[in-house]
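The chain below stands alone, shown as structure tokens; this is the form predicted alone.
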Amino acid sequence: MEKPSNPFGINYYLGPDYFCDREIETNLLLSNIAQQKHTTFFALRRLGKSALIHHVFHLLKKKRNQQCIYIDIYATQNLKDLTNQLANSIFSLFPEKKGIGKSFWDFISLFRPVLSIDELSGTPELSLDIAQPKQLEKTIPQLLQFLDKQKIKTVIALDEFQQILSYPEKNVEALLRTIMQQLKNTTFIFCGSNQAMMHEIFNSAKRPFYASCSSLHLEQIDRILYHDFIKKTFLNYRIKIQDDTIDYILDFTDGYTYYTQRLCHDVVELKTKQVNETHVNQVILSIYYEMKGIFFQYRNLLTPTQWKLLNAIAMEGNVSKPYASQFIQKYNLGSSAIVKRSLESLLDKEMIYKNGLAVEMHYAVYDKFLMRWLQRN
């Protein structure tokens, strides 16, 4: 593999040499896949769950007769969107109209496929013209059965899986669970970033997916390991970085993968041979300048009470007792009823997240750059 110009990937996977740790999680996923055990795992956004999946897929693709499909369903609105994403992913595996590709094209011709070119990537995109709800319900099972009958071991990762709870169709869980039980060569990874919703789907005895998957919970990368990785990666690019500067980066980002990678990526782009806190602060100010418009747009989307509560949570870092009189009085938030309404709205807008369940629960700002910007201002 050609050495990348920047070793800190942000929204893409560069390869195992540029991937930090996750050995336990990687081995668990590989073991589950080898045993054809389905896996569900929860991770807050920007913690690196997509990168972990692509890392596992990279290792799997070294094996013969193994296919991998990654589908992010966050933007899907209904069962038809999900169906088209799956059809397009299978088409991407076998684009040529010969062999399995020809068989797949013959199969989907029943659904009046429409082939177009994505304007941004220039790659072909497939969509199926399905109007009848009953036929739509049958299409995903038919697509998965087609794939399974090819006798090729396949792993399908559905990212942001909690999105199915917002679909107008209320039988998607049962539909997927039923077909999942019938497949012999297909293993699923269900990922999500909303802990409460993922818990409801997979841990509620009343729901179809109950007790159907092995579970995995993704946390921040071990700080010592991440520190060593950052130092080694900089040195491999002949850039010296002080230990206290790495600690400064990890403190600033709270160890969240995306924000850590973004800071390190932009520091590398400075093209300096020795990095200190001054360089990191230069990058931070540049990021603030770049995102200032977005941050002010957030403010316009929120009511004054919601914005005040967001600021209060940012100042604290995380809040375990948002209704406590001490917290409310400290930031002049009004009444507990006002805090409750604002908290629910911020959660709904995904400006903050609720991490943990029951006793260990706490609230924090989702965007760590926004959090630091609020603390600064």
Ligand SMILES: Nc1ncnc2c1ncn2[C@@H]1O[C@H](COP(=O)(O)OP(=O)(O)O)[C@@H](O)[C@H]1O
Contents of the next structure:
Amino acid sequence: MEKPSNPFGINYYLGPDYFCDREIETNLLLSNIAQQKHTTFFALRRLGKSALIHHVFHLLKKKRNQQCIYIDIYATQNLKDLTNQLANSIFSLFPEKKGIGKSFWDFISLFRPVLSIDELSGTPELSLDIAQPKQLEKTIPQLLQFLDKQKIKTVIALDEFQQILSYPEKNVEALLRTIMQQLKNTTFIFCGSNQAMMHEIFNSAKRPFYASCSSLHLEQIDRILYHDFIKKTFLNYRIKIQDDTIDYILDFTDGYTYYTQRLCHDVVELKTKQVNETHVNQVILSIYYEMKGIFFQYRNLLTPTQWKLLNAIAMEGNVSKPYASQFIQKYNLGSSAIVKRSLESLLDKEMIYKNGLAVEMHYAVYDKFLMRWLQRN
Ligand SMILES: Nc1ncnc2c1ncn2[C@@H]1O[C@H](COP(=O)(O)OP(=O)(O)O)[C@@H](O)[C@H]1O
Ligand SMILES: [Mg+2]
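Okay, that is the form predicted alone; can I get the form predicted together with the ligand now?
And the full complex, kicking off with our chain again.
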């Protein structure tokens, strides 16, 4: 990989040199894959799930004894979309029409594939012509069986997996679970950003995926390790940054990955050789400037009570007892019934999240930049 112009990735994985820690999680995934154990994990958006998968895939590809398929199903709306995404990723593994590529092409020809060129990326896109629901149900199993028979170890990561709950077809879990049990060379990683939905899929005793996967826990990156990483990464780009300034950044972002990466990324873009708090503040202000339109739009989309509750949660940072009279009175929120309704609506819109187990359970504003902006206004 080439040296990137900015070492703090905010859009995609830049390679192991620009990736901070996650050693325990990486090793656990590698070990599960080596043992062909399926893994599932959940984490809040923008904490680093997709980057972790790309990191693990990068390490696996170097060893060259595994095929890796990464599929983000966030944009899929039904089983047909999922089937096409899978067909496409297999197709891109074997683009040449020889060897396995030839067998795949022969196999896929049964579905009258249509090839087109994606206008934005310029890459070929395959779409299968499957009209019959019965055939549609069989296609994913057939595609996976095809792969499995090639006797190449394959890892398939399905990112934003909770999306399958919104498909009109209600049997997708059962269908996937059944085929998974028949495969000998294929291991799965399922990850998602909606805790309640992922929990429903994997931890409900009544559902097909129950007890089928080992799980992994992803939290914020360890603060000390992130601190060292930031310092070292700046230095490698000949930029000096004081420890206090790094603490200032990590306090501001609460150590959440994307927000931390974004501040550091934008600071690098200032092209200064010696970074202090003033530079960080300058970057924060320009992010607010850029986001202000969206923040005001949120206000227009929410009811006044929802907006008030969002502000109250932002002011507190974390709220573990939103129905407590102390909280309700402090922010003049009316009654607990009103809070309950607004809270559910804010959760539903993903303006806030509910996170943590039992006593540590709390609510917080999802977007940390929005949270800081609200605290300021
Ligand atoms: N361990 C890490 N070190 C450095 N950057 C990271 C790390 N994890 C994630 N990132 C960066 O943070 C941003 C958000 O991560 P991403 O994987 O997209 O989050 P998620 O999939 O959980 O929404 C991305 O730009 C990614 O490159
Ligand atoms: Mg992601």
